[in-house]
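As a starting point, one isolated chain is supplied in structure tokens, in the form predicted on its own.
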Amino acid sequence: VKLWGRMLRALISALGWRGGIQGCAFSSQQPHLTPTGLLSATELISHWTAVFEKRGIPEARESSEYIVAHVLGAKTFQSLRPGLLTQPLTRWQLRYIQELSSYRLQRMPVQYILGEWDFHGLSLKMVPPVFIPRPETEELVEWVLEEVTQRPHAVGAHGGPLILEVGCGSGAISLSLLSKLPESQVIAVDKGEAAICLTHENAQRLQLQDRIRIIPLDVTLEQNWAHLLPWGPVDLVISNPPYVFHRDMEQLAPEILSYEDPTALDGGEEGMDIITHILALAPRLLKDSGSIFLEVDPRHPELIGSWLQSRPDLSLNLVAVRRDFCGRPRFLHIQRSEP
């Protein structure tokens, strides 16, 4: 998990958000009112950038650009028609920009403010406190797609894999895989009611609901896994689990600590509480030679490798580690041994 600033920088060139906070009421008392002379998009961005910088808001200019672009009906400032940059805004648009900017001043993430963002080419609805998928997770999806399409026998994908995602959140991983693998099917589980509801909504918005089963389930309760057996065995288990070391939680940015569900982040003392549950129980659901793909902390590959060696009864082998775009070991491919 990266801090907000680094995450937003990684997204600036390729991704945007749209949507919005539905039914928001405009407050009669707003800080940093827009000066009456600043009426164009360009001037407003300069104004709010200065306000954000003064208040120590990360990625001040990018935040103001996304907000103004959203109010003007675009995903990014760069995609606005040139004529809109200098055209006077309406009074409603000025007030809406002011309202959304006030949320940013409270350190609300841009994704929640605008209510939607792109993940792997899909436009997903985003609402707090459901975990915001990061750009690293797109790399995890890319790796899985490579393995399925280039080496289908390695992941048991005959006619399309059956995939289990543990901790589906907004549905980003599951829905991305479904959209790129038309013969695939997914079982998506999460213990959070908000996450289950949001994955349902995103699946329906993308018309992928017929190929996904979304099940409320706490993977830390071993008896719950029995509910999944009738739909197995599965070819792949995929998860971006809570993996932040508990002692590192307080170092996370206010955008994360104040708005995102801490249970989607805190992985316990060594960040492995949920990971070990997944590894201990996944063999009951995996096909022979089935695979597990995980996003983890860079300190985890060594820890997980040692843990697997201590549990030979699971017949799981760490077969590959992949680095993220910052060069850190972030993704694991673990395979079940053939009997």
Second form
Amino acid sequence: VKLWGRMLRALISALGWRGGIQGCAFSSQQPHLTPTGLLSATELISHWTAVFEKRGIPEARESSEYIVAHVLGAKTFQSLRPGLLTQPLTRWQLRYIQELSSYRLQRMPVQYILGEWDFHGLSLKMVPPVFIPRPETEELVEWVLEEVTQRPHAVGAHGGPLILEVGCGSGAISLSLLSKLPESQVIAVDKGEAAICLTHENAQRLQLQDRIRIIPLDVTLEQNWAHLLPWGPVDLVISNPPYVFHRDMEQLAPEILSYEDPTALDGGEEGMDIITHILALAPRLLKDSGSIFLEVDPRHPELIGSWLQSRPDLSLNLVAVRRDFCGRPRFLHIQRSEP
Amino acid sequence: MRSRLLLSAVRGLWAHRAVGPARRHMSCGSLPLEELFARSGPLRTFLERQVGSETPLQVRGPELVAVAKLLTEKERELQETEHLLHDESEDLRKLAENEIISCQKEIAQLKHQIVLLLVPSEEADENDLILEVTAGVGGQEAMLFTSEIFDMYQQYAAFKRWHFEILEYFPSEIGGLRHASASIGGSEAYKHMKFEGGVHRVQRVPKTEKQGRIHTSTMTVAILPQPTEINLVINPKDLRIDTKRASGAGGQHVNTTDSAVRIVHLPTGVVSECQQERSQLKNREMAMKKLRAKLYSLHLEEETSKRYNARKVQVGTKGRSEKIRTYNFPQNRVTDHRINKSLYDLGTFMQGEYLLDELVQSLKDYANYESVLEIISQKV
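Having seen the form predicted on its own, could you give me the form predicted together with its partner chain?
The complete assembly is shown below, putting the previous chain first.
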């Protein structure tokens, strides 16, 4: 998977704005060649929407709109200027669209095809197989920002809080927090090499590299936490850990199953494997009355509540559960009680 | 003669942006503010009473009285100086002329000040606003025109150094615009834009017309003041937020790229949508901004409709169905029907710079005139 991902990355970057012509070699091998005479953006969108629909590709219209908008230099179809919609496309633009659409036919997520996506107002580079941030997680960041700015004492964050993120992936959570909290510092850890590289790259692109320390680390190996002790104690621990129940994994869409790193999703039998590791070890790094914020499965608040009760030695209390925009209990605020 | 001089002086006051060429293209009716200050007219009587009264009615009464007194003095000074125009000495006549011009300038300024003191500022005048444009009658041609009008306001915002952010944009196939909205923010943005709401009509040979016939098409502009946090409080329980993720497990289980958001305010049924951004949170923020503006304008409606009930220059939804302006391309003319004013340089007008600004000023003046009339008729 890794090798293939790297190949794709190279391919996509070779097809960038300047290197569009290099893409020709591939396009000739692709099916669904763009009919001649279809030259404007709107016509191309209709064409590819029909092709995607026929081949059972989910979000057919959205996918073709994002691809065409991207090639024309816009983020969304809605933000394209009307002049661009009717203007005939250049030959290399047509080829580029063809190329990107062929990846979609192979069920590649649009975020990987475009090589970038937006999270909480930031544009982040996206590279397979690093986990693609979901919109729910924007709400987790919102909640933390709300608590830190409105009730700094209640979450145990004074001035600019020192934050630890476990499983940083593309860096979405850490970087969006840093961009909104100019006094803050973040320690971001992940066990995947690709994630560490991507977080580095996104931090550089957003010029936030000076306030983030990115450490390759597997939190399930107990001795590893010792590496973090010199950087602590921290005010906050935040994580969107793998929380999918193992038995649910095979039901995930091909976009997820064949492209995203499964270890970023699979949380074991009850989706709690990584969560319990985080909870068991966080007290060692947290300041007194420091907080943990987690994104979880809707079944987890109850499971985690009773798990914490069975571990009074950790001195952690589940203080709040928040629902996501679909009304599912999705986010947890767990606090370390004062000694 | 006197009034014409004054007129140009008054214009000079407002025309710092609208220099030179603007005046040539104008065909303007009487300047209503001048009528107000006619000798022994109702405003004069009103001001005299204010000056004579121990306890002025107006909140800003003392200031008003002071300016009214100054005006009387200046007018007397002007009268006296005017006698000197018939003097034998040419030097003295020249001197008098200069004196008169500066006197007239000051008088115009004082009158303007009096009007500003009399006209109550509206709750939302300082607020930001949401601009909404929607194509009306006329198919593709109406959509093309809608796109041009939207561009005009975007350029006007740049001209006024306002912030302009597109919230939604629904283009038509041939490069027109079905519907769009934008958030506009900056100094007195709503105060300037509030009279732009209504039906705008275009008369021209459409690009799509093969036989060269002139068509009439329309589009609608709505201007909604953006409430501040204090102006409007929404209970989150009153909102239903719809997204494509509503079904299924959500979270890590799903990867969708459809970030469109639709918010319904349940008690009123007001709906707001946004799919402008890739980030769903950003779309939600923008949809919320629009929803707040819609609810706020409903809230303001009652108060505003009371005040504007009998007026030619309307704001809010009441004015939205009214045909306010015609853009006639064959005649190179734009006419505002409310104040019966025409400008003869359509191309320049639609660049959204000084000509549009001039019309906006005229509308503001006319609204002030109507407002002053109301006040003095209440209080005399």
